[in-house]
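Take a look at this single chain, the form predicted alone, given in structure tokens.
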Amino acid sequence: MSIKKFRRWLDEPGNSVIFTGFSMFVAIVLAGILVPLFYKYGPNDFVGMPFERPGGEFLFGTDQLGRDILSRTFHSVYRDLGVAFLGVSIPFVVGTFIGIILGLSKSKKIIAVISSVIDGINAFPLLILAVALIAFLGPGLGSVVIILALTNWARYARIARTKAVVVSQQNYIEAAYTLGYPRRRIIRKHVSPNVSSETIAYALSDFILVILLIAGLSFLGLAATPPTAEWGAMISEGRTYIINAPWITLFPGAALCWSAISLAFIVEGISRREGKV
């Protein structure tokens, strides 16, 4: 793409916001890849005196145990974003599939049973469900992924079912049936792309919520646990020393906010493109 074309693209509604958010997100992902590869200190290495201020050898300072905050902050990227990706992608695939099948189903009994399950799961806030299920599964990031896979699919299924019902009533779907196309092909070629575009838009917003959920559970000691380098756990460890050593909490908190804001920009940009405002 030439510079002129890129500038014209940026001038279109929402594209500059998308570009800003995408650039921010790529920056944090690259930092999460490069720092673990090339930085001289590991996340759990005791490399200095406790509570060393940011600057000099330790750009982000050290924590209460003398561990490098910069190393721990960027080693957390693949945990928080990686777990969030799994926690969004699995429910997205499962929920979209179930929603499409439910939206096209002619069996009132199946629709009633599955819809009641979906409504029952969606009736509870995700955080409350997560805390309750962790009591059975035990704390850990793996438990968070399992919990999201077991519960969050229902939100995608509800969106997918609503969209599938609308799509199934369109003229081109009726024409495809009239021409004798197999039901499987109609679902794959015509229904799924239109439904998944709706659930993908929700998935981007859900990604933000899941990142915050993981950090919140880790803050409570229910997801990542010490000495694991994870943003929520690091914020929890640093809250005791926030008056005298605020950098312990500040830098992982800033990385968490950076990630959430970058995704929020992308979602906002997409909504502006669709609304053309």
Given for the second form:
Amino acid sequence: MSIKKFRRWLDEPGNSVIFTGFSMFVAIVLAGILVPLFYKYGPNDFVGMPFERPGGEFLFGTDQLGRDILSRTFHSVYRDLGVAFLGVSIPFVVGTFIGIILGLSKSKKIIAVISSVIDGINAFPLLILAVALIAFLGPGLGSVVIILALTNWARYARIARTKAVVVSQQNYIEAAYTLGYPRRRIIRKHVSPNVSSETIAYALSDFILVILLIAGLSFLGLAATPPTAEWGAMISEGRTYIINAPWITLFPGAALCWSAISLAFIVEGISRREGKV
Amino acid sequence: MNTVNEKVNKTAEKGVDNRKVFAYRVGIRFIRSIAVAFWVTVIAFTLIRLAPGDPAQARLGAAAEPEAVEALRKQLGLDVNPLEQFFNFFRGLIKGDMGISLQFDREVTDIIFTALPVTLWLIGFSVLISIFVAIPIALFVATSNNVLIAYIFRSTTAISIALPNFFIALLGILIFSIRYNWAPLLGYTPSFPENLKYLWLPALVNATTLVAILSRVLYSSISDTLKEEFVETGVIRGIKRPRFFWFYILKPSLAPTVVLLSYIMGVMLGTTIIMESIFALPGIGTELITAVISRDYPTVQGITFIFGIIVVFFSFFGDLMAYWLDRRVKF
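Would you mind giving the form predicted in complex with its partner chain, to go alongside the form predicted alone above?
Entire complex below, previous chain first.
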């Protein structure tokens, strides 16, 4: 894409916001790849005196055990964003699939039973269900992925089902049936692209929620636990020293805010593009 | 759903008065709530059985004596077949008996009823603050007709929804509790006017997200309402301002916000867990976390169940409110 074309693209409503968000997101992901690869200190190395101020040898300072905060902050990226990505993509695929099947299903009994299961799962706030399930699965980032896979699909299924019902009444679906295409092909080529455009939009805003959920659970000591380098856990570790050494909490907190805001910008830009404002 | 609406329309065509249609709709909605509540019960019941292996063994550890494990199984009601277990669980719930906590020698119901008011106070207070801030903001932005104001409004709200509230809470503590000592952190008192001293900061932190969400939805529904013909008619007829704002703009726009609010109150039950743990409030979230950490299964089960039921109740009530505000709402 030439620069001129890119400029014209930026001028369309919403695109500049998407671009800002996307660059912010790429920046943090790049930092999350480059710092673990090339930075001199590891996340759990005791490299300096405790509570060294930011600047000088340690750009972000050191924490209460003398570990380098810059290294820890960016080592968290693949944990936080990676786990969040898994925690969004599994429910996205499963939920969209179940929603489509439900939307196209003719059997009233199956629809009634499964949709009330979906309503039942959705009745619980995600955080409550996650905390409760951790009591039984034990803390850890792996449990969080399992929990999200078990529960979050229901939200996608509800959205996908509503959209699938609308799509299945469109003329092109009827045309495809008339042409004698098999059901599987109709679902794959005609229904799912139209339904997933809706669920992808939800998945993006869900990504923000899941990032905040993982950090929140780790903050409570229920997902990643110290000494793991993870933003929520780091904030939780640093809160005891927040008066004298606020940088221990501020840098992981800023990184968390940065990633969440970058995604929020992308979501906002997309909704502006679609003229929903 | 469609069939329900068709039926309602048919009854309306027959000339039956509004009151009956209303009662009919409320009845249908109530039956749906009961169905969801049933699944909430089933999920709360299944929770304990999702644990890998035997929950009693998991709690006591591998080195525990077989007799102790057997006794705990019996106490948790796991010694009979699953269907009977569910029946016992259900019968217990109806009698208001959710078992006895494994860590304290207290009934789970007792724990819930001492802790729940704190949480409800916090949520109520947060919602109250948010409503009083969100409505004027949304009205101002929607009626100003200024692109720049709308742009700034949408950007700031998008950011404030994405901010992690536990981080904001820590910043709030740093400023208001430590630097200025305006918000005490320890020693919550449950009586009414004094407890606001402890609740205002967590409620304010909750409100940062809530105001953004509410004002966005309200803004878009007010903009939709402003395009309606009856608003124009109102302007032409010269309706007095306060009356105009309430009956012509706000009342028809509030329905989506109320539905959302009832949903958000449920979500807030989740976020208050974090708020309570940061601000050391003895609410139901704190109880849940202590129960989770010490693997107190009956308490976790009971609290999860109560949360689910509260959400079902909120959403039922929210839908009713929405229908009362705007009869065009379908539910």
